[in-house]
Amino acid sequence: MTPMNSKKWIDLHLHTLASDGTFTAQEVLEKAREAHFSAVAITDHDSVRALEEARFHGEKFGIEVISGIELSAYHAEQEVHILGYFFDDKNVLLLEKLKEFQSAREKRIHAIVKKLQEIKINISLDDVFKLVGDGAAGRLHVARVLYEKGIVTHPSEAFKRFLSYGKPAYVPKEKISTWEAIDMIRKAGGIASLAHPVFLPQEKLIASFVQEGLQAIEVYHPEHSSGVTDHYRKMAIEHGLLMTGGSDCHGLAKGKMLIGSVRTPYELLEPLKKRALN
């Protein structure tokens, strides 16, 4: 964990049960308290439920909550993350595209496991939905459920053998474009902010999203050495982008807490709340 100093911390991506994380916003709250975090955005795939708990947990603790998302997209056939901040989260068409996204969710959830059982993988779809709960399905869950059952080692076995694209269990996920991910989150009056750029195969498409409205990129993150976070400073400058960063912590569902291991600096925080303002 970095060494604590006198600067002022932030984890603006962080994620609860109330999609694939394994904490709840209570205990997230909590493991940023422990790691003297000033400020935090809980960003859920395609859900706001953990907000409100997560509010009441943070002015407990002293700590700033603020309203995130992540939002999973396309540009052509390629998998682009979109994260969202200081939007209104009980924005009544928001709210609206968030049920559509969290019913597509469980009908592909339905029909990986089909798939895996199809291949003789025995595990059913009450495996998966216990570990769902009220909480937005992903593929997450279903690698979270291959793994407690010992049909691989790590949950990102199950992704390189099961659930990527082209393996015998991938179901592509309802596409929204990167356009429609950001005009969702601008039009509740959030900012829009690259997820991980690192898993971008072609960097080029940074410049294609700003044109779209994009307004920030992640330039911490766990996947990114200190070189690469320079680089996405860089890039930030360039194309007038705004900084965001975070731990992308899922709990232990990817086998390790991330809470503290990326510390983002405070000062990036007020740019965003006065660009959200405007």
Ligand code: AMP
Given for the second form:
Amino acid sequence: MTPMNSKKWIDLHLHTLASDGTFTAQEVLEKAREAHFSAVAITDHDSVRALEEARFHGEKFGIEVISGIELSAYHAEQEVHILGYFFDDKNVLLLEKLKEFQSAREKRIHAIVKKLQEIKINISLDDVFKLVGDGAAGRLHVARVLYEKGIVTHPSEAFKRFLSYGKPAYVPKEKISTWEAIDMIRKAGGIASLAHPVFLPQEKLIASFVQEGLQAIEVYHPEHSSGVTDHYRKMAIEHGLLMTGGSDCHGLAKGKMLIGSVRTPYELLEPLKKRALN
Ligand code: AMP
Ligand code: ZN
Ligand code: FE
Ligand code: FE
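What would the structure be for the form predicted in complex with the ligand, rather than the form predicted on its own?
Starting with the chain above, the whole complex follows.
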């Protein structure tokens, strides 16, 4: 992709092998360079493990690397993803919590595979953990095994038929509230942003998350059409929230490589940085 005039762009939502993406941090930075991004945030689910490698390659390529994380919280039964930025990724309390979440994720895979076996979908734990490697295990790893075995025709079909809420192999993650997720990020010195608000069941929840300390909202996302993007930009202004954005790229885990498909203006980064320092 060629740079569109001299404007600078960022991607603040990227997954690596440290969670359910398929690229190493180095590969993500290489793709970010090819797509002419000036800054990126690696936002793995419950893991900051890729940050060091990302920073190393970022420095080499002249790309700013921001600490990031994606936490899954729950509002009642509904999953709400909270992104964190600019926090101290050596914060002991945060690292302890992440370790706990990662081991809960492993146990959850055992429960999911068992539920699948109960409905005669026979995949083994080994199949899943081969894909997980030493990353944070998730449902997308299970979905990929089901896809590779020809049980579903696309990983997203695995969610629709088996893995989503209300489906036969659904198992919730260790449940934390949106307040807890926001608090974890803020206590480590970071900014908490609501990921892909288009997936929220009720938009009025945004106001309650603001009460809980939410500071930003993801305005740019591949699931946001330009109308939806405009809508959340207005919501951000209305609620006094800063804006974030990114491709939510999982490498090739969902079929298509998304880095470069969503371009977020660099100007949004300064106010985020400033707020994190306060
Ligand atoms: P987990 O963190 O294990 O609960 O899994 C959540 C992840 O699964 C999300 O971040 C997405 O990467 C992926 N995911 C969730 N729903 C779908 C879906 N319908 N199709 C494809 N991937 C999905
Ligand atoms: Zn994911
Ligand atoms: Fe998410
Ligand atoms: Fe994500």
